[in-house]
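We begin with a single chain expressed as structure tokens, specifically the form predicted on its own.
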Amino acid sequence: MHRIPLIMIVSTDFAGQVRGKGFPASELDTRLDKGVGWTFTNTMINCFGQIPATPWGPRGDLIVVPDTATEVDVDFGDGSVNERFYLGDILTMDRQPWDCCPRNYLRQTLKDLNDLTGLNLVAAFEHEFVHRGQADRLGDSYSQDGVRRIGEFPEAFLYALAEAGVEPETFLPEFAPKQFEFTVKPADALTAADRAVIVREIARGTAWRLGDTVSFSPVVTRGAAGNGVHLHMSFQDADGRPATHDADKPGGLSDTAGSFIAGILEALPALVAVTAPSYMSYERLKPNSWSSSVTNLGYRDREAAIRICPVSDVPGADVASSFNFEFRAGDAASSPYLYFGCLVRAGIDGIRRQLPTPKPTTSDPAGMDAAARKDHGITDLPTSMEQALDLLERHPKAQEFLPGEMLSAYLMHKRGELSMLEGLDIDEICRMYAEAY
């Protein structure tokens, strides 16, 4: 079959979905400059493909301009069409960043952080997903057989990630049936978010070529462990030296890192409306489920909202170069740019106010009395998306966290999504999100 190669220019929207437009590869030079046309309301399409509400209606024009540093061109070697796309920035017709462009939102936020502190963030997103094509076996968690049963997928997936420049690191069977986790190497913060977009698309593309599907939904099987997206972060100075660790400070965190974390945890009950932004997200954010349910900084604790990650305890080890902290109250219903950006904005607020480093927990917060919880700055996270959205809307700094038109449009988008679920039972809602993500 004769073909004209097609290239897509894509962006993520408020639903964390990747959407865009394609053009013949012969027009690449032109499209690198002019991009492709876009409309305001495209960003209001929800994860179910509907637009229950929009502040703009059919009015307004935009362009999506590709960033050449994000080119993906993967030949799977099976005769299928290449995965070929660029990530882009959404601009107004006078080529200014649009208020609701998630990628520029993160870029500007990172600039604000650097202007304030002189520091840069290094980061890596860690994903969990369910491979829906395999036949699972009782007791497959972390097993060699769990990898064997998905055949070519792991090796084809890792190859495709490497071809896309993503630098894969680990791949493993996780705790839930048919659940897997993969990690990639750290990169500068914007690149880390770009990679998070790319790896989800490459995972779907690899599975599709093998006749299977994957789902990144926060919960695919009720009663089983859900899928999280964890974000590892550390600071570097202008010369690339690590700037997160201070052995003499609480938790081993530098003053700046501690204030950054404090700002996030203080605002987190509102921010989960962005980092865990779906109905099913709150089926996952529960106590004793290996996910977060309170606003704690935990020392090597995989149920903490932010975890101080393990480093070598060997005397003389270079701790500073590997020292990092991990945000765990997020999932793939969120755009990586919005997820990351809102955390950094809250962290900036904490740095500006010089908030003290939260007292790290070393035991289960559920066993703490009220005085101990207060001493550690612990509050409960919301138990529903409706509650999270209300907390975000009422937060005194909500307009700083989601500036310009973004706040009102985002709230409208998410409430419109929830309106589509009224009257449905939980199993049907779970099925819908599993299919959408």
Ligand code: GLU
Given for the second form:
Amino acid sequence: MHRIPLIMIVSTDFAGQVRGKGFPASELDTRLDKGVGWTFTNTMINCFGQIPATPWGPRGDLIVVPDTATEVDVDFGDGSVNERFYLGDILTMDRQPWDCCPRNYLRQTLKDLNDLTGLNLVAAFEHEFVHRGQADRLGDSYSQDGVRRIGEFPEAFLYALAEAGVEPETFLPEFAPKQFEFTVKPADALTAADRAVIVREIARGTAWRLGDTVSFSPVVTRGAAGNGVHLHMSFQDADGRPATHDADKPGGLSDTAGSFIAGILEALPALVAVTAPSYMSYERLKPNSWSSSVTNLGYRDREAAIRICPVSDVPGADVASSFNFEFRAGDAASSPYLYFGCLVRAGIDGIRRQLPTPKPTTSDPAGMDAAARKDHGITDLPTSMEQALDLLERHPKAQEFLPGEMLSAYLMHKRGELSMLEGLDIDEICRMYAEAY
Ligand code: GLU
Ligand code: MG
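Could you give the coordinates for the form predicted in complex with glutamic acid (GLU), as opposed to the form predicted on its own above?
Next comes the full complex, this chain leading.
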């Protein structure tokens, strides 16, 4: 069949969904400058494709202008149409960043961090997902057979990611039935968020070409382990030297890293409304599920909200360059830009106030009495999206975390999404999110 190549320019909205517009490849030069038309209310389309409420109605115009550094043009080698898109920034008609552009929000936030500290963040998002095509076998957790049973998917996925400029690190079978995990090499923070968007699209694109689907929904199978999106972070100074580790300090964290973490954990009961922003997210954020349910900094603990990750214990090992911490109370219902951006905004607040490093936990917080919890700065995370949104709205710094119109529009978006679930039973809700994500 004869074809004209089609290129899409896309952005991610408040639902973390990737939406955009396309044009014939021959128009690329013009479109790199002019972008594609967009409208305010597009960001209010929720994960179910509905707009229960919007502050803007049908009025107003914007443009999405591509960033050439994010070009994806992948030929899967199977005769299918190439995956061709650019990630873009949403600008106003006078070409200023739009208040509610998630990508610009993260970029601006990283600049604020750098202005305050002189430091940059290096980061990597880890994704868990369920492959819905294979017949599973009892007891397949982490198994060789689990990988075999999804056939070409892992290798085609790795190939496509490498072609898209995303540097694969690992692909592994996870604990739950048909669950897998993909990790990518660390990069500068904005690139890390771009890669998270690309990873999800390429996973869908690979599965679709093989006649399958994948789901990143926080809980695809009720009762089984959920799908987390974890974020590894470390600081670098202007010369690229590691700046997260201080062997003499609590948890091995430098004062700046410790204050950054303290700011995040203090605000976390409100921030999960952004990092874990769906009804199903709270089916995952439960005790004893290897995700997180309280605001602790944990030493090598996979149920901590922030985990101090393992480094070599061999004497003389270069610890500083691999030292990093991992935020775990997030999932793929969140836009990677909003997820990362709100954590950095709270971290900046912690650095400004020079908060002390939270005392790292080395045992299960569930077994702690009130005094020990207080000593470790532990509070419970909300147990529903509704509660999380209320905590965000009431947080004295909410407007600082989500500046400008973003806060009120975001709350409206998410409450509209929840209103669509009223009266539905949880299995139906689970099914809807599994399809949407
Ligand atoms: N599936 C767990 C989560 O929901 C994470 C398991 C792991 O440590 O990789 O976050
Ligand atoms: Mg995992």
